[in-house]
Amino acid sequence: MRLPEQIKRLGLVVGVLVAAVLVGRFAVIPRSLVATELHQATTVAREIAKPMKFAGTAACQDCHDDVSIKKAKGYHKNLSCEGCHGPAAKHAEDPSSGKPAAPRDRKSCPVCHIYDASRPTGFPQINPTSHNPLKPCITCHNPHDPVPPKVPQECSACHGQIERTKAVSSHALLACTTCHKVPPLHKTAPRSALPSKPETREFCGACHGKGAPQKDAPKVDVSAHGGRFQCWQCHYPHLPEGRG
């Protein structure tokens, strides 16, 4: 069976295109444009040729061992020294050439600690406008061991997102300790001692069950409402008007 003339022409065109690509790939295009190992080698050489700006944390520790020991035990232990002080290669080579910059205003610390809803629960967050206004952060906090001078008395110091949600809910006037038992250790080592959470339907029923003494709280039949599910599986406690 003879192939139609159109198929022959299409095959010829495809063949020419494939041949052109192969010739261009292996005969026309210089190897320097397609060789991965050559690109890697030239990139490494280019970066090595640049002047060194950062000394690295290990170089800082050689001279500032007292600060390093304090920092290694604090909340900033995983931060690089030059993350706050800037490039310090020259200072490491010749300490008399000048000291690295030290953040002494209110602009640096809020980069990490200003309130941001995307940050993880428990991360210390502040509103710079109301939190010790106009004072440099280092007035109260040692950056190498940033423990607050006084243990925070309000949960909002670390749980800013929850506090802002709760503030616009019908639970706004409830203290956090109404529903959570907070071990004293939680204030200084929050991950080591977690607050308790209500574990039964009867807990919410103390306010919301039929016959509960709170007059303004919505009432339900705890034995039937929601079936076998916990209350928080449908109602977010910090904004109970919302449904899950």
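Same protein, different condition: the form predicted on its own was shown, now please give the form predicted in complex with heme C.
One chain, no partners, no other molecules: that is all that follows.
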């Protein structure tokens, strides 16, 4: 039986490919790339010949034991010194040859701490554009012992503008909590627990209504004064203006 022409041509193409692979494998490619032992030996030799750049965290301890001890107790205990300071073998051998770089800017810490859904649950993450922008991270966090600083608890720490406004108003002597019930959680995670705000005209009327016990508070007729509007639609509660 005669083979069809196209099969013969296909056979020729396959034959040429096989021949090319065999020639390449045994004649062109150097033996060091195909013989496993030889390959390993030349790679090891090549890597050993490279200059050492990293000294390893243990080496830093000899001269910087204050930093090493501090770091060993903190959240960053498992980080390598040179992961932040860069290769420092030269410096470790001869400190007068130069100081390693220290990442004092805002760019290096987010490499590990920027929000990223693929990081493990609970890994401390922040959004660098909203997390205390403008200041370098190290103004608030010690890089060798990064305990998150305590959040301030007073209302004025976060509502400074309102506090300063109220301080010069006729409501200066009223505590914020006279008018706002503040859940404790609001002071540490503000957005997850919002304080209450006055909701009715009667709330203000408790001090300003005719016959209310608060003597120094000027009185109005709550049922008529200001019509059907809420009191704070006309009086800013943190700086209320009256007749004066």
